[in-house]
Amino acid sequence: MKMVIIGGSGLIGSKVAETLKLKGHEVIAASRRNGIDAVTGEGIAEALKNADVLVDVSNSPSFEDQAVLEFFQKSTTNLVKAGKEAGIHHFVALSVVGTDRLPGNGYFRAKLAQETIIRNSGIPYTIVRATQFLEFLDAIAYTATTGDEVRVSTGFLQPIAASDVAGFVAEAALAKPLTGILEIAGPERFPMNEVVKDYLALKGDSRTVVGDPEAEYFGSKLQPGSLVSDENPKLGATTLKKWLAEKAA
């Protein structure tokens, strides 16, 4: 089969486009690297031309709120006209689990915007909801950092490897369309201070974590079961210490 993976340059495409290669398919990895743009259109037609499978996990380079919803509004809405154009059979698009529940983070008004478009565009699809990922604890660390302190949240976390992401969303591409959500997670389900703690400690980083109730996740107070699956998601099999010492190595 043809499959064309926009962002296939990124964290989780270019591990997508891997795997889908070694398993013998054509695969192009699209990106703004090689004249394919999805938010202005320029190339999508040309690389969509007889292709069996679009795969979308795609990321704004602007995480302001006005900025990342058009991102995925321009880009989808370009994705779909042109895959209905080249008749696609099957759309796979990255999203997040928590994206209807949490309407204060404008990523997750986003994602929920862009899996709205690719529910009414009658292209038959798989929308693959991941946990956060392991590779974004860093980011979570610093963002609620202030000296020495990192105050965050006490809801769940349930982190996933970039790995296992990946190949979740390449099987997903092979299968059938589900016209429905997949939720994929992390093997481990954690308070998110305690995570954290645990994260900055394998790494021997001494700042100080404190679990606040009240702390904000990037502009939204969460619920326990805000960031994490209730909907029985598949597993990934790397543990926060595999993934550590994988990093190490």
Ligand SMILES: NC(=O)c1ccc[n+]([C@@H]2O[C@H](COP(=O)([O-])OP(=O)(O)OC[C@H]3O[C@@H](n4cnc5c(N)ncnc54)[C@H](OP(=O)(O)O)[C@@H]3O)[C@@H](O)[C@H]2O)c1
Contents of the next structure:
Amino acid sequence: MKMVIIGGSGLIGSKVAETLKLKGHEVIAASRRNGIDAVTGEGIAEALKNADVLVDVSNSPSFEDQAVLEFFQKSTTNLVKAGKEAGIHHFVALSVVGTDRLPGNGYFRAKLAQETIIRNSGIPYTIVRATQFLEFLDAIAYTATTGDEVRVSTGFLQPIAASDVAGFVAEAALAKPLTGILEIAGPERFPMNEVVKDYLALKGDSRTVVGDPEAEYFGSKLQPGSLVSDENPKLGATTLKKWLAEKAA
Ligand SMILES: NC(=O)c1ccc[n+]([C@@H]2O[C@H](COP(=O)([O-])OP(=O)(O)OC[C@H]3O[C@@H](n4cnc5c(N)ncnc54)[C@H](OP(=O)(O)O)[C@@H]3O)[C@@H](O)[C@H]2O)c1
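Take the protein just shown as the form predicted on its own and give its structure as the form predicted together with the named molecule.
The next block holds the full complex; its first chain is the one shown before.
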């Protein structure tokens, strides 16, 4: 099959592209660095010629509320239009568990807008909603740091390794469209303050982690279950310890 991966040079996209190539598929790993821009539309029609599956794992260069909303609205509108014109059979997109649970969060609003455009497109689709990546723990700790203190929510996190995410996305691209949502998550669930504390300790980072139910997560207060899935998600195999050991090796 011919597969076009939008965001094919990114953390997830590069792994999805590699997996699908190894399985013998024709893969275009598309992004601005090879002249394909989902926001302006440049190069999309050419890349999608005779494609069977479009996988969107792109991400906005800016996480500012309006910028990220415009990114996902414009890019998804362009991809849906070009996908229809090219006659693709399956639109696969990577989203976030809980997109509909945090309306106060600009990034989640933008992901929900992306999902809605895909759902209304008429193209058979699979939306893969993932929990936070283990690779995202640094960003969570960074944005919650003041001086030497990391103040994070006590809401649950069930982080998943990027390699596991990519495996599930590749699997979804090769399967029949669900025309629905598939949720995926990591194998362990912890209060955010505990996983951030364990992660920093295992890395030898001496910052003090404080759990605070009122602490905001990228601008939103969390309920205990805001970021985790109770929809019988598929679970990745990589634990925090295994992931850190692999990184250190
Ligand atoms: N981080 C998390 O914990 C988490 C959790 C659940 C879901 N997700 C979702 O996972 C997806 C992938 O994230 P990631 O971490 O793999 O992203 P990433 O590493 O930042 O990669 C983003 C990709 O998008 C491309 N891109 C940016 N602007 C583009 C444009 N205008 N047209 C085409 N390509 C463009 C980039 O390449 P160029 O710069 O070359 O264009 C790059 O290949 C995102 O949609 C995110 O919402 C993330």
